[in-house]
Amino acid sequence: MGLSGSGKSTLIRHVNRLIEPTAGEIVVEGNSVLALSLDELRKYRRTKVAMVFQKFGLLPHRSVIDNVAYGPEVRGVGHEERLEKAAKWIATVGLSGYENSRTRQLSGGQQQRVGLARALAMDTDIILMDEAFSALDPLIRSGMQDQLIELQQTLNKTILFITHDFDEALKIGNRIAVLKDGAVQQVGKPEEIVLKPANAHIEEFVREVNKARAIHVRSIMERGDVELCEYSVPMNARCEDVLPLFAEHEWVGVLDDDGRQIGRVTAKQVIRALARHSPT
């Protein structure tokens, strides 16, 4: 994340080799971008790798399933096929019964949608999403940001998400990186950059920032045996997710990821935690 001319567009770019880079190295799987040849590149975007553009990137003259079905058809998948699992991502993104319509036709959030389901449906490891809610209204923004979360647990994919927006980049990203004037300023987990800014401009970002968003319970939980509890939250989960449990518990488990309680969380622990780091 960073603000405008700070570099994301470019750096994102450069994975995909949509623009080359003049130094440094990219590399996926053990395997060097920069050493590919033109025909290896073809295979890479094809395979590896698909992009959500800012602008959707539509084509106009297709359907909502043709669009969806266009990578698939690149790579020369059946007709049959590539119409079978593009229907299934644009169910998948709550686009069910628009399969014939025109892009045109959509309202905006309708449209990243669909560049959101085309990527999906080239079934790479590697998304990349450049700024691709920027242009959408603050609620249709906010369920699109669930949505994708939503996708990322069952998908498990690797997605480099660019974006200006620092509430959006604590809520969907797992590591962060923030750039300025093209240079890397601070790396690392969402807490990590709001609680421990590396610099002056970064404590600019954060100063105003949503803690709540930023603090996972896993900083913050009471570790050990504890007697079970009849709701529990991951420990990935943020104090923000947890804060409205606390109107009928006066607390709540946490779970590791094979879904065991390994502590528990209390109101005054999450209080606590957001006053400390509150501004003055």
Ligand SMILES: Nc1ncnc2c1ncn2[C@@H]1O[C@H](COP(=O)(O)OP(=O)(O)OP(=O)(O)O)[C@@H](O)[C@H]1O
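Because the structure is a prediction, the values reported are computed rather than measured. Numbering follows the first chain given and starts at 1. First, how it differs from the form predicted in complex with this ligand.
- The rigid parts of the chain swing between these two forms, and the hinge residue from A87, Q152, I26, E208 is E208.
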Second form
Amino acid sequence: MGLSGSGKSTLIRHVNRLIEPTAGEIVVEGNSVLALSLDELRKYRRTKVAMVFQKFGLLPHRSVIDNVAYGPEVRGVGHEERLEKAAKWIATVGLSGYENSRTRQLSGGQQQRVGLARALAMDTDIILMDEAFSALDPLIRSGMQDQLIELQQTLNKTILFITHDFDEALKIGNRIAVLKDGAVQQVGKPEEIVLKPANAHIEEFVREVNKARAIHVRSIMERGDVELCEYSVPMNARCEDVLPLFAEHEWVGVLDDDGRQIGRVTAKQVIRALARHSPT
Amino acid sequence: MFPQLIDTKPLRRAIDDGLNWVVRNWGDGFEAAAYPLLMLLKAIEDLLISTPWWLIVAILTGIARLASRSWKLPVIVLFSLLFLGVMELWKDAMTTMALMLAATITAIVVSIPVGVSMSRSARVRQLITPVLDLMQTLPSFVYLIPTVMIFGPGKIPALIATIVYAAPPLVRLTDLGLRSVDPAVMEASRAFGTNPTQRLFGVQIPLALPTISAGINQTTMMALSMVVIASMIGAGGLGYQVLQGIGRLEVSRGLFAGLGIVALAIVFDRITQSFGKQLQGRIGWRRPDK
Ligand SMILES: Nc1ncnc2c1ncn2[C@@H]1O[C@H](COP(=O)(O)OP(=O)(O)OP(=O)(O)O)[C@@H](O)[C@H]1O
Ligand SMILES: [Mg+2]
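Could the form predicted in complex with this ligand be given as well, to go with the form predicted alone?
Entire complex below, previous chain first.
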């Protein structure tokens, strides 16, 4: 995450060497990407990393399905098989029925779904997304974010997601790196950044942000063997999810994945966490 | 008067002697090298002349229908061709059409690879651009004379002169079309692990096709505009009728043959333009109307 011109696009293009770095190293699965020959680099791009672009980068002379099948086609997958695969991913992103449309006939949100399906059809473990949702209007954008989070729950890929929007970073990121002037300012989990901003620059973002959405209840709960609460939320609930519950309950329990209670929170704890970095 | 600084006479003599030497010693070689061109032209011409007129009319009208998907263009083409027939210009028109087609085909075969290499290397572009400028601005008679000296009057120098004049726009537009492909699309293609050949044939050429087809349109038009000059050195056809009309002060003959050239120009201009529009629609520059 970083402001315009902070070097996000430059950084992410190093991962698949669309830009050659002048110094440093890039290691993917223990292998140095910089050591790859041109041929190996092409193979690496075909099999290891897929990319979704801010400006979509769809091929305007191809239909939607041929766009999605482009990755497998470059890799040499047969005609039938790649169309089958493409159709599956088109359905996954909710574009069934548009297989034979031209990409320019689609709306921005639909085009980016094609971009996403095209990257997913590559079957790579890593996906790079450079401001993939920035060109979309807020409502469609929020829908795409939800869809990405939902997809990720079943896919479990490594997604490097670039954004200039701190809220978006908090919503979809497991770990966030904040960039400024081409240098990393802080790396951490969303709540680490919200609760302990490393410097004034990051504090500025944090001040603007919806903290109730950023902070997980598990990071502020009272841990340990406490008495069972009347009402509980799962471990990955955020403050905004529990706030309405305090109207009825004094304590809200927090459950782990197996449904055992691992802690509890009160309204006071939540308010204190939300208030900590507010402007004075 | 500009003062005489050097004596250019020896230089001019050297060039003339050099050319004569080339004609004497290499003339046969050049002729052999140009032989395939002559065969191409002959084959097209024989085919066009031996094909019954109604078949040619039907084919061209059909192509016009395919290119435009409407009825206006086929009607225009039909009437242009019938005009040629009614005015007793059919055979001459076929000869001229053959020259234009042979020049266009050769220009396509040569220009597109040259355009591709220009689009890929700034050095090649710097080298070729002045050559193209020269080909387009040098009065055609200047290179007509040496080509006639080398090949003798006839169809070969006429064809070569036509190609020299008609090819540059196609080279330029191929280069331009390939270079103006959206860089975002090119980058995306690169990110998918394509090699340069896959990018050229899978992305660049398909997206540059409308521009390339505009180049082909230009080439056909410029080839047609050379027919009168070409007929001075033995190309025959409609151009020759125009020349005879001028020579014998028969205004009508010149006028009808001239209008015949216009009719051919209309046929090929509209057909190639319609194909270009269709290509544009296909890559989404314009949404399909229907
Ligand atoms: N670490 C760096 N070293 C050298 N140049 C850099 C570095 N970081 C950024 N730049 C330069 O900064 C400029 C802007 O970078 P970049 O396009 O990556 O920004 P961005 O964060 O993607 O901005 P936007 O949000 O507008 O897309 C580029 O010209 C890039 O070359
Ligand atoms: Mg950027």
